[in-house]
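What follows is one chain in structure tokens, specifically the form predicted on its own.
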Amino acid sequence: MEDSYEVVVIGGGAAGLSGALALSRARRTVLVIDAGDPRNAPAEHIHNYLGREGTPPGELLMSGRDEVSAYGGEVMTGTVTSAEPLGDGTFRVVLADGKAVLARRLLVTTGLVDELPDIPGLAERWGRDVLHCPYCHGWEIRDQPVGVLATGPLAIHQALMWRQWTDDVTLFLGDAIEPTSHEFDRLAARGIAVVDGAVAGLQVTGDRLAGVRMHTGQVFPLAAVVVTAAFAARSEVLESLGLEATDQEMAGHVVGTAIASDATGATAIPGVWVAGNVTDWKAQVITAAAAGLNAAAAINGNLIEEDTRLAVEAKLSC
């Protein structure tokens, strides 16, 4: 026999295990999927979290575990490969080592990946001093040296941004675009250096970034490195239930995919929500925290719904 549950949550980063948080309160069955590979796992701290501000992302993971399970919560470690509708309202859904569990909702939070430019070390150092966000990053290396490095036209707005956090910016243009004039007077109106030339790599002095290296031998100190990744949904669980990632676009450049879904996060198949950066993105530890708890209420509130048809259905029945 199959465990069977009200709620099954997806993945168990800070959407998940806030949806479920909220879910078990509700006194609803809930089970928690996690593969155990947070994006944020390379951060030491998360930020921006209203009293949990500098926390390490597994602390945090840690608590919201501890959470969920003290109100009833079930939460394992496991990989989901595909989820199925029954027919009936209810899905069943198959781990990665043959064991299958059924849900009569699915609340999906597997995130996303990073996917960045294939520059030699440059993977190795993400989250730590090659950044993406400088809401997440900006205050810890303030007053710093920093270089961006063009992967698109965003690249000019990153450097813009960045400048506010530091005003010794530089950006390395690569291949990757060529500024128009006007975009020249902005950068220089900053004060943010504009260099040619392929970066070939980084300059790390025992486990702390010191530079780029060009593909003509030059290095330029940098405490941190700043890199536009392609935001890849983890969408493959969906996609076996008929959902398919959309392209994400931001100053009418695609930047990466997400699933669509409404403000409560309920997806286009009834019965299945979404939460976190699977669908949104932009959102950082706290949004997606809340996103989950968002997506909770209005799964328990279309599981009381139910509850209360199929009531009536027995009581006329009688």
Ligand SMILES: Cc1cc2nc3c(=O)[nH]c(=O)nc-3n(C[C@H](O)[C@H](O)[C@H](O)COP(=O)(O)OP(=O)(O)OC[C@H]3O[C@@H](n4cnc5c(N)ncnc54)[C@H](O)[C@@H]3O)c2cc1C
Given for the second form:
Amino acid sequence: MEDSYEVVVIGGGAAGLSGALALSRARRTVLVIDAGDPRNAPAEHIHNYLGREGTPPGELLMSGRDEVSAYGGEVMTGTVTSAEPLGDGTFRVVLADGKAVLARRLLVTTGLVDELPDIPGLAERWGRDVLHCPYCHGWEIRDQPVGVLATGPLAIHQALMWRQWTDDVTLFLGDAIEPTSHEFDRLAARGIAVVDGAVAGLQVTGDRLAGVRMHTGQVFPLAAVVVTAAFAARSEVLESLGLEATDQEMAGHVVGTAIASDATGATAIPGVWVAGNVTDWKAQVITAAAAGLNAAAAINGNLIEEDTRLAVEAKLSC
Ligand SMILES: Cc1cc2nc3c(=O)[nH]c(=O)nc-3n(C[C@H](O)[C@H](O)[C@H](O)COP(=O)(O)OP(=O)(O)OC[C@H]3O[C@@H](n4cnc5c(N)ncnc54)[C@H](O)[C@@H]3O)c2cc1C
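Can I have the other form now, the form predicted in complex with the named molecule, not the form predicted on its own?
Let us now look at the entire complex, which starts with that chain.
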């Protein structure tokens, strides 16, 4: 016999745990299945989460797991490999270890993967002194030298953004972009230095970034390197259900993929909701959590409708 739940939440980051908390408090039977690999795991602290400013990512998630458990929700460590509709509106969720559980509704909050440019040493320092988001790390790097490594046209936007936190910004063009004269004027007006030529790798001293090394051997001292990652939705489970991640754009440029959903997180498949980075690459921790709550309320409302319809049918058949 496979265990059956009203809602199975796939992914136990901020979005999933927030949804699971609201559903548990709504007296639904809930199982969260989480692989334990949240996007911000390399970062020391979470910033811009009101009331929990500076909390380590793992600490917030441990509190979330405890809060879900306190209301009767179950949290399990595991990886979901696929989910299938059973034809009666319910779903079978299959885990990598071969186990399976049944669910009336699914909330999928599997997040996204930051696909980094292929520069030696970069991935190892991601989230520490190789950064992307000034709202997450800008304050900590304020007034220090920052280098933006261009991988596409949005690098100019990034350089202008980071200039808000420090007046020592250098844009390394590589062979990724050729700014127009108007763009050069905008960068120069904000005092942003522009360096031609390709970055060969990072210069690291001890366990700290010291700068970037050009192919010429020249080293530029830096406290942090900024890159544009591609935001790839972790959509394998949703794809197993027949949904497809679509390209997401910013200022006319593709920045990654996401699973489409409506304002409540409902997808094109009845009974399947999404929340957080898997559907919204811009979501920060607090907005991912809010989206999880929003989807949970929609799922609960949807189950109330079904429970009421079934009760009416049962009454009429008596
Ligand atoms: C380096 C870095 C620093 C950041 N710092 C901040 C910050 O300071 N403040 C801020 O607000 N935001 C920050 N962010 C953004 C933040 O990481 C996201 O907003 C947040 O993680 C989105 O939450 P989520 O629940 O959608 O996804 P996640 O937190 O990524 O959670 C998804 C969960 O689903 C699990 N999962 C995935 N696939 C499966 C599967 N098949 N089966 C089971 N489980 C699965 C994963 O293991 C993971 O635990 C940062 C991001 C990065 C990369």
